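Shown here is one chain on its own, the form predicted alone, set out as structure tokens.
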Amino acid sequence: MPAQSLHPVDTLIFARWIIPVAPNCTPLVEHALAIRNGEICAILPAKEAEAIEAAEVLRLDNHVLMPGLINAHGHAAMSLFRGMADDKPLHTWLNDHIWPAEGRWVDEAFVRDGCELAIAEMLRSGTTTFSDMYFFPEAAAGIIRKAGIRAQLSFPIFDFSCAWGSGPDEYLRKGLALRDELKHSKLITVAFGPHAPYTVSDDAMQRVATLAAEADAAIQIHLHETQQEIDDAVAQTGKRPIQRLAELGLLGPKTQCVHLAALNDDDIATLANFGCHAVHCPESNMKLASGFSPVEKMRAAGINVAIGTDGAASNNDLDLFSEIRSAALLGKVVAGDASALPDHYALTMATLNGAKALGIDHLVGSLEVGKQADVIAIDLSALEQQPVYSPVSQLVYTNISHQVRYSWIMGRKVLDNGELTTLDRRDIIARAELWRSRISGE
């Protein structure tokens, strides 16, 4: 598009590299990005742009440009537990002390607190969205509002009653209506919850199956996490978990399945017929020793593959450039092979993939003109990222999220030179602390 049709443009960001992701991550050298109405309305040669007229103007020679990172599996309120039950298995993590904890403390007022705390840790390396399972999202909700930021909420089903909700009929209606109340926002869409395979009934995950194919929804489910999981649905049911969920018609396009960490090729080749997501979380399972999805057979197998932080409780972290080199990296190691995971492919997984999975790849996940613009800006000048011989490789292969300095969310600057624009940071850490005091009886 010829730069003199563009007059005016809402922002005008010249950069020494912009990474599209789509067609491909190959870096365009010395570009510029305009943005317009909250859109990309082009990308050109850095000389082309300088005859466009912009409200603002940031020239970032030492930055390079992306698509913002897309986390899509977390518990966000669940910040306020970072660090408070460290090395145990899953099983004795979440039984004994997970959720015990939560029992005792989530409301209302500890998920608005929580969510805004890891909102703002995700804003600052480099999170533009994010997909949310946890209890109260309508609290989440008012939060997301709040910061800017992109969602999606997977309320939760159970079979059992929580602070949240009864059971399975509460939990059902509390999301419907909030599906409704939601559905004109720009920014979060509302996904099904169900748990996971070994806390939600048949006739439960039926009734999901059912209601999602009537709304046109998102599932999200923790499945195959752990060898355990498959060992006792087996024992019980005769079937893997996996099996059993696609005899429910829980299986499709729109089902989006976090962890996967202990499957067969039965399993891979069973995911892929029914066209699902799969939703990679390599460092809480790392953290649980929870096993090893086998993301290159997925990938091999045409299974779009997205990435997740999970929760900071069973992380301790909500950095998505360290999951991105930790998935790199361990999916060689468990493949055998120091070509699986490449860096653009390990990149894509936290854009383009997360986007394909969370359903808003015609919105997000890569630099296209007519996408919105969700945008970060690496400063790639420190001393531990030179030299630059790939900028892919740098952003994937070193330690980058705290040099992220600039983020933008449909054209709204949320993230300027590091700072937060839309939450006060002070005031975060501040009522994080009152949580820990409280928590601990102090």
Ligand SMILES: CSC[C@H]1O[C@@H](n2cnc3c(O)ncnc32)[C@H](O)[C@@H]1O
The other form holds:
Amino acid sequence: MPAQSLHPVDTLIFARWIIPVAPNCTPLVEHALAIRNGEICAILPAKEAEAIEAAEVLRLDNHVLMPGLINAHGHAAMSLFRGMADDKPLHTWLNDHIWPAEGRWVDEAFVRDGCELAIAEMLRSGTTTFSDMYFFPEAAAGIIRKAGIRAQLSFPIFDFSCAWGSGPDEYLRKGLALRDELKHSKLITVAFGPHAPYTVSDDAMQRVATLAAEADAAIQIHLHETQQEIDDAVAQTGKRPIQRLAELGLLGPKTQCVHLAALNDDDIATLANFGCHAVHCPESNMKLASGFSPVEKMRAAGINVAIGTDGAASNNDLDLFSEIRSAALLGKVVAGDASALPDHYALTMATLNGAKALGIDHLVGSLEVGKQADVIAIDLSALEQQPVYSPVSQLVYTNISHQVRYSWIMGRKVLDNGELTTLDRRDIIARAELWRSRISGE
Ligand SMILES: CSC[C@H]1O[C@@H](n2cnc3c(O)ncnc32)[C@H](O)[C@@H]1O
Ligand SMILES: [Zn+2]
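We have the form predicted alone; now please give the form predicted together with the ligand.
Entire complex below, previous chain first.
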């Protein structure tokens, strides 16, 4: 597109490198990206871009521009439980610590404050889209709107009562009402969030499958997280959870399967046949000693694999760049092959693959003309990144998240030279400390 036809644009960003992710991660050197009405309207060599008129121009020497990161699984409000129950295996962590604490503390105010803390952390470390599965998703939606971040809200469904509702009937009614309320939202989508095979009955699973198909909605579920989950299921039902979900109609191209840290080759073939997406959470899987996800085998089978942090109570941060690095390193160990999970694939998992998993790859996940301007800028001039042979390598293998300087979501600047523009960092920290002292009984 000739530069003259682009006048005027809202934002014009010159950068040393642009990593578009699609068609690939090969960096464009000394290029510029132009934004108009929240969309990317041009990516062109810097020299040509000088002719473009813009309301705002940024010249980011030694920065790399790339698509905002997509955290495909988490429980944002659990940030307020960060560090509360460490060094325990999943089932002890959940049954003896987290579920009792949630029963005691989680209400709308907890979700609002925890969600705001999580979003602030995610924005500061380069995430522009996240997927959340937690109680009071309406409260999360309010904070998401305030922050200006993009999100998928997977409303929770399980067989038990909680502060948000009495059981599957109420969860489905409230979740569908939220989906209806947000149907015109440009930033939020609403998905079904059946918690896990071991907390949702066959009847509730079937209702989720039917209602999600009717609504053409996505489903996100914790699945095959530990070998114990599978052994218990086989003992109780005679079936592996993936097989049971396949029979109940839960698996399909809109199903996002989180963890998958205990899989055999038949499980992988089933997920691939149904076109399911995988969400890999390497740090949570390691911290809870849940298992190893065979990412390379899933990739070879044609499964789209995205990345998530899980909640900050099992990670213990929401830094997706560090998750990318963990995924790349662990992928090599699990495959027994140093060439497994190469840097460009790890970066794609946290961007375009995340967008595909959440069904929003027509909008975000790569820097392409016509896509929404969800863009981040990372400064590669710090000592810890020198020398820069390859910006993709620096992003994946060095400690980079503190170098995220700018972030735009739908063209709106939400991180400006490292400062949040929509949220008050000090106020968020003060409220987190209040929750800590309340929960600690001080
Ligand atoms: C029903 S809201 C979500 C529910 O999930 C719990 N949770 C957090 N992390 C995990 C995990 O790794 N596996 C299973 N369940 C998890 C969270 O505490 C909420 O109760
Ligand atoms: Zn989870």
